[in-house]
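Here's a solo chain for you in structure tokens, the form predicted on its own.
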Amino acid sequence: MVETLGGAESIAPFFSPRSVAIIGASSKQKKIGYVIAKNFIESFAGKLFLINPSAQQILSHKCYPNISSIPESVDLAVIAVPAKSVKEVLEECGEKGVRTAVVISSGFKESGKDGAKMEEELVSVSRKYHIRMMGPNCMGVFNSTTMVDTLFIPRYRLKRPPQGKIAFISQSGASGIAFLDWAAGERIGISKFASYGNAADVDEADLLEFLATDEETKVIAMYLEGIKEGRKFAKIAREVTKEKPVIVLKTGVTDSGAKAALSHTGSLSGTDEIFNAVVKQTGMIRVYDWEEMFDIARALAYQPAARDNRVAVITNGGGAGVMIADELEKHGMALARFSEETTSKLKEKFPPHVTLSNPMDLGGDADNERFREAIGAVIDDDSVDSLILTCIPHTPAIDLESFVDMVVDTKGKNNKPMIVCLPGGRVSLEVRELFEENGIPTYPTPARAALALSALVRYGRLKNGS
């Protein structure tokens, strides 16, 4: 028996192709085959051949009866048809030479003893042809540049996030939907999706490997239940995570869990105990909820790793600067002593009732300029290795309307990170979502702020070798 290929080359396919065959294209609205079919028709710039040997046109393209009677080559076949049906049509794909195949049909391993043996079959058929298959039971692909969208979600209902540098990874497809769902209502990009299901080919180190490769990708952000193969997953995780940070949310933890995992994906899961030595050893960051997965992918994806552990926080708030001292404490940083030179420099600028310590108090009547002063002298310093600047925007001192560009500017091409605080409602949204799109990521409570900074400083000890 022919073995698949491997590396990341066999997986490009399934994000790049040159063109695709939707096989179980439908008419009918409600039906995932018309779903992934108008995906498709809409955004995709490749060759794109409907299968359905029931119809002639599909949305005003052309239907053909098999995938043997395309008169081109096709490079991934996206199969959504009864999974009976799913090994006769996975044949004709090998027999076609095509390279990479999505099974987005459910009924495998998931659904049990006979569901399992129809599985071990697909394998058997990809292995013989050659064929990388993603699934069975699984959503398949996202590609916000290629716009490969095999999502069988509506985009009316689904919104597809921004180009972006965050990649994601899920085994499962609901978990993927919340994640792509969360992404574009917070406006943050992405690069490439996959949901690959029962990992019956296809596995997640596969993935990972990838996507250690893609120029597009700077973040690999993970959902696992269950991992296929630990020794290969775990030697691949060790590397990639030498060039990119790799954010992992494991779930199937306890008893309960894992067995809603088995009967979920098939997935067995082991311990936890287990699943923190791996994540120890090979420098991954786990995290246990979306809101964690999100913060500190934003802080990976837009600002550099911290050099060490030494903050400065900045703020117009006193209580706040406060709450994010104790957090930073929790999390293993420490507050920066500035050096005289900067506090000499400050103490000539501000009026005395300014804190020139750390935290710095700029004090409720603190306007942009004084901001301004504070970052630039602070940001300099040797001693400060990232910068936490909190504000309460509401104040009547603050220009709103320049203050997010009077810090990217402050800032300017210093290559320390910055996180942003900025608590309270609507008129902090406002002003978070426009530091947002400058690349600074901001949170509205000290919590999380802190916890998107460790984030920082741990993998940039893990770059350091330290």
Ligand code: ACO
Contents of the next structure:
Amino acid sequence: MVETLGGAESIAPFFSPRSVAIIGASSKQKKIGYVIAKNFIESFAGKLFLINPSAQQILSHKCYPNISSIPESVDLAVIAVPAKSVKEVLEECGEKGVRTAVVISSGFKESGKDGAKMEEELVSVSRKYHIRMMGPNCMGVFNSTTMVDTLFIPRYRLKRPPQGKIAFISQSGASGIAFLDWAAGERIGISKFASYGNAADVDEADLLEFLATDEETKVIAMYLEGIKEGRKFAKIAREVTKEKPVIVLKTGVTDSGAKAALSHTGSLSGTDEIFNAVVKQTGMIRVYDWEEMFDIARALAYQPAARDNRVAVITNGGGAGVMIADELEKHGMALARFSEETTSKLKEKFPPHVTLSNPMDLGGDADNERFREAIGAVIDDDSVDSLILTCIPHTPAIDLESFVDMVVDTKGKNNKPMIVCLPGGRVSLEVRELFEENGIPTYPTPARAALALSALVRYGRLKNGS
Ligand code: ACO
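Can I have the other form now, the form predicted in complex with the named molecule, not the form predicted on its own?
Everything in the complex follows now, all chains and molecules, and the chain you saw is the first one.
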């Protein structure tokens, strides 16, 4: 038997095909084959072929009865027909010369012994014809640039996120959807997404290897239930983390979770101890829920890694400063000791009630100018590696509109990362969005801000080899 073609180049057509065939396209609005066809018709710029044995047209688009009748070559086949027909359809794809296929259909390994046997047959077909197959039992692929979009959730229910630098790969379709919905709601950009389901052929390691080479992706986030081939995954992950950060959310860590993973994607979870050892060995960053993953991903996507762990905290609310100090210590970071030059410079400019040690409490009467002076001084201080700016935006002296511009102007100075913490409700939310749109990760609580910064410190250490 011939092995499948491996390597990043065999994965690229999933994300950037020139032509796509949707097998099982339907004109019935509630069907998965309808939603996928509609996605492609609405926004895919390449060639599109819809396949349905009885329809002449779907959404005013010509239909073909089978893949063999398409007069041109097809880079990617998206298969959404019942499980029992998938093998035959995949064979036809092989005969046609299609080398990349997403199998959305469920009813394979995750459903028991018979399904597992059917899945093995799909793998045999994919090997015979050198087809890279994603799935079965998956949601497939979303690429915010080419607008390949096999997600079968209608766009009015799941807005697609804008273009950006975070790639997300997920064994689970539902976890993927939750993450994308969150990203879309917060206007956080995504480069690529893949839900690879049962990983019968294409697995997490293949996708990781591809994304390492992808110029649009700056950080890779993964949701895993199990790892298909531990050694292959660890080897690739170790290489990839040298290029870009990899965040991993691994579930199925309890007996109950492991059983659930087996019936969800047919995954064998392995022990948590082994996984922790893999995380340590490879330099990935492990998180424990979606919020952590999302918080860390946007910090790593938009801010540079920290040189070391000495953090400056600037605030106009003493309590928030204390909370951040606690959180920094919990995550192995330290409050920087400002240089003599920094404190004497600021002492001349600020009223006596301003606390010039770290956390630097500018006082409830601090205006934009006081913040500007403080930020400028600590960013130029060699004893500072990163900055958490905590602002209670409700105080009267702050001019919110120009506050955002003032902070954004300092972004990237001396290549030091900056994280903003803006506690509070509605007023804070609007300002947080403005910061995010300008590439400054912003969090509502000290704990979340410190966690995000800790990832920049950890990644910086990995890069420096320390
Ligand atoms: N070639 C071309 N078209 C075909 C073929 C074929 N061989 N066989 C059937 N079709 C057509 C059908 O005629 C139908 O078109 P129509 O609506 O015009 O009649 C269309 O393809 C769909 O076939 P149906 O038999 O109607 O199947 P249905 O749409 O009900 O279900 C599906 C197919 C969606 C693939 C289903 O079997 C399935 O697997 N659903 C679950 C999918 C899922 O949850 N995936 C994983 C999610 S991610 C996760 O959580 C891990």
